[in-house]
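In the form predicted alone, a lone chain appears below as C-alpha cells.
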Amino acid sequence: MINNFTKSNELRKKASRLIPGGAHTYSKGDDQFPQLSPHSIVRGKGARIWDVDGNEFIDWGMGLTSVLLGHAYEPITNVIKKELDNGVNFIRPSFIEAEFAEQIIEQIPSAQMVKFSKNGSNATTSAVKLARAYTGKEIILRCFDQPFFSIDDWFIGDTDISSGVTRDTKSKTKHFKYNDIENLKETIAKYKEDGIACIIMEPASTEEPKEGYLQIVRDICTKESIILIFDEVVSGFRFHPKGAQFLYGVTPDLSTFGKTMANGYSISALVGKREIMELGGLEHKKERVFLLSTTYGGETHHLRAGQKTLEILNHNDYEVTKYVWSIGKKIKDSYNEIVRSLGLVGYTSMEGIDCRPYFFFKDNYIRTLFAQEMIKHGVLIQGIVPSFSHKDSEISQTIEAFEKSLKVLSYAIESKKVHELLIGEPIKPVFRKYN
C-alpha cells in the first residue's frame, strides 16, 4: 500500500512558493488531488508513471487526455530523436510543415487549409478571431455544458473565474445548452440583432449527440450565416482518427485539434474552409487577419511526432481507436457493476462516452476519499482516459483497486465517517470564484 510522499511533500511546498498554483496547469494543481498523493512525477512508460518517492502508479490521466498511445511510446520517441539531429527551428519554414498540412487535409473532413500551433487555446482563439473577421460580427455562442475552450478572455470571461477580464469582453460571449435545439434557437433569437459571429462547441464531450442534433446545428448556422466551429482538441483523434466530425457525419466551417495529435507532444491545429482560413494569409485583397504566428508552431520534431501518430492511428483498420473504445467500456461496466453490488447507486457511477468516461460522485468529499484510496493501491485517477498501453495488467489492477476503494467508500457512507477517513481538504472545482 502506497503512503510515502516525503519527497513529493517537499517539492509541493517549493512549487507552491515559486509557481502560482504550484503547477503550470490548473488541472494538475494540489486542489485537484487528495492530500495523500504524489506531487512530482519523474518518468512514465506505457500506462505507468513513477513519482519522486519511487512510487509506481497506473496513470488514467495520460497527460490530461493528450497521451493516446502511451508514455515514451517508442515509435514516437524514435522519430523525435532522429529529427533532433537536423535541428528543430529555422529562419524559414521546414518542408515538413506543408507535408504534414497535406496529410491533415487528407485526413479531416473540414480541412482545406491548416495552421499549426502549440496548444488548444491558440487554435480555438484563432478560430473565433477568424469567424469575427469573416462575418464582421462579434458575439460568440459557446456550449455551456462543455468544460473548457481556452485560457483566453473570450472564454474565461464567461466562467466563474473571470477576474481580470473586461466587462466589454465578457459581454461578447454567451452560451447555450448541449443537445437542446430549442435552447439554441432561443439563444440565437435573443442575440441575433447584436450580430453572432460563431457557435463554438465540442461535437461530443461528456455525452454523445442526440440523433440529428449536430446536423440541425449545422443547418441553423448555414441559414443564419453563423460560422460553426467544432473544438476537437480533445475529441479529435481519440473518437476517430478523422475526428468526431467524421464519426457523427457533420462538417463544421472551422475545427481545432491538439491533445492526442502527437501523443502528448506540443502541437495543435486550426483547420477549415479555404475562404475563411485564407483571411490569415497573404494572397487576398481584404483586410488582413493576424492569425497564428508562433515561433514554435513549426518545430520539426513535434511535427514528426504528429505524422507518426497519425500513421499509427490509421494503421490496421483503426486498431488503436477500437481498442481505446473497448477498454473504456470494460472499465466503465466493471466500475458500475461493483457500485451496484455494494449498494452505492446514487453515490457514485461512471458515465459518459466509452473512449473517455468520467466519474460521478454525490459530493466532493466522497470523490476525494475514493481518489485517496485508489492512490494507496497504485492507481492515479481523475477520470478515465484509456490509451493503447492500458493492457490486461493495468485493467485487472485497476478493477481490483475499484473493489477495495469502493468498499472503503461503502463503509464510510454507511457509518457516516467520510470526513473522518479523508485526510485533508476535498478536491475543488477548477472554475470557482474564490480559493
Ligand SMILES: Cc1ncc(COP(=O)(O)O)c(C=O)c1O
The other form holds:
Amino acid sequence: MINNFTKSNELRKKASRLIPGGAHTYSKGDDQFPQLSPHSIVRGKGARIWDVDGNEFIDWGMGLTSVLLGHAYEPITNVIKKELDNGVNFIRPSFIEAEFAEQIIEQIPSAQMVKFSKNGSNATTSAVKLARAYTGKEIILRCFDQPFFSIDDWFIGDTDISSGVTRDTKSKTKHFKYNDIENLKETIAKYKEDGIACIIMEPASTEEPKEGYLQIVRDICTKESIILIFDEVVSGFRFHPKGAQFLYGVTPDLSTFGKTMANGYSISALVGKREIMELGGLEHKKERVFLLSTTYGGETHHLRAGQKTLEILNHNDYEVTKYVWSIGKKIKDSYNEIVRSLGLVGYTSMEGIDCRPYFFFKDNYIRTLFAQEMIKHGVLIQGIVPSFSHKDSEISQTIEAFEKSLKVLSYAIESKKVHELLIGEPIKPVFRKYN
Ligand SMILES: Cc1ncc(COP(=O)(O)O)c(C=O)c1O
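Previous: the form predicted alone; requested now: the form predicted together with this ligand:
The next block holds the full complex; its first chain is the one shown before.
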C-alpha cells in the first residue's frame, strides 16, 4: 500500500511557489490529481515510473498520450544518443529534415508537403493561419466536443478560461458538434456570410465517427470552399501509423501530428496539400505566409527519434498498433465487468475508442476517490493510454487495483461516505473560469 508522499509534498509546495499552476502543463497540475498522490517523478522505464519518495507506479498517462512505445524505450534512446554526438542544430538544415519529410509524405495519405515544429499547438495554429491566408476568410469552426486543439488564443478564447484574449479573436472562432451533420450544416449556414476559412477537428477522439460522417464533412468543405483540417496530434500514429485519416478513409486538406510521432520527444508536423502548404514557401509570387519557423524545428536527435518510431510502428504488420488496441479493449472490458458485478453501473464506466479509452464518473468526488485508491495500489491513472510496454504484469496489476478500488467506491456510495473517504479536494476541470 503506497502512502508515503513526504518528499513529493515538499516539492509540491516549492513548485506551486515557483511555477504558476505548479507544473508546466495544466493537465499535470495538482488540481488534476488527488491530494494523496505523487507530485514529482524521478524516472520511467517501460510502463512504470518512480517518484521522489521511491514509490513505483504503473503509468496510464504516458506523457499525456505521447509515449506509445514505453518510457526510455531503448531503440529510440539509442538513436538519440548516437545523434547527439553529431551536434543537433546548425547554420543550415540537416539532411535529416528532407529525409524524414519524404518518409512522412510516403506515410500519411494527405501529406504532399511537411513542416516540422516542436509541439502540437504550433502545428494547429499554423494550420488555421494557413487556411485563413489561402481562403482570404477569417472564421474558424472548431469541433466543440473535442477537448483541446492549441494553447493559442484562437482556441483558448473559445473556452471557459478565455481571460486575456481579445474580443475580436474570440468572435472569430465558432463551434459545432461532433457526429452531427445537421448541426454542422446549421453552423455553416449561420456564419457563411462572415467567411469560413476552415473546419478543425480530430477525426475521432472520444467516439468513433458515425458511418459516412467524415466523408460528408469532407464533401461539405469541398462544396463550400472551406479548408478541412484534421488535428491528428493524438490520433495520428496511435489510431494507425498512417493516421486516423487512413483508418477512416477520408483525406483532409491539412493535418497536424505531434505526441506519439517520436515516442514522447518534442516534434510535431503540419502536413497537407502542396497548393496550400507552398504559401509558406519561397517559390510563389503571392503574398508570403510566415509559416512555422522555430530555432529548434529541425533538431536532429528528435527527427531521428521520429524516424525510428515510424520504423518501429510500420514493422511486423503494425504489431504495435494492434497491441495497443487489444490491451485497451481488454482493460475497458475488465473494468466494465467489475463495475457491473459491483452494481456500479451509472456511477462509473470506461468508454471511448479502444486505443484511447476514458473514464466516466457520475461526479468528480467519485472520480477522485477512485484515483486516490488506485494510487494506493500503485497505479497512476487519469484515463487509459495503452502503450507497447503495458505487458501482462501491468495489466493484471491494474485489474486487481480496479477490483480493490471499485469495492471501496461501492462501499462509499452505499454508505454515503464518498466525501468522508476522500482526502482533500476533488479533481477540477482544466477549463474553468475561476479556481
Ligand atoms: C488534439 C490535440 N491537439 C493539439 C494539442 C496541443 O499539443 P501540444 O501540447 O504538443 O502543444 C493537444 C495537446 O494535448 C491535443 O490533444
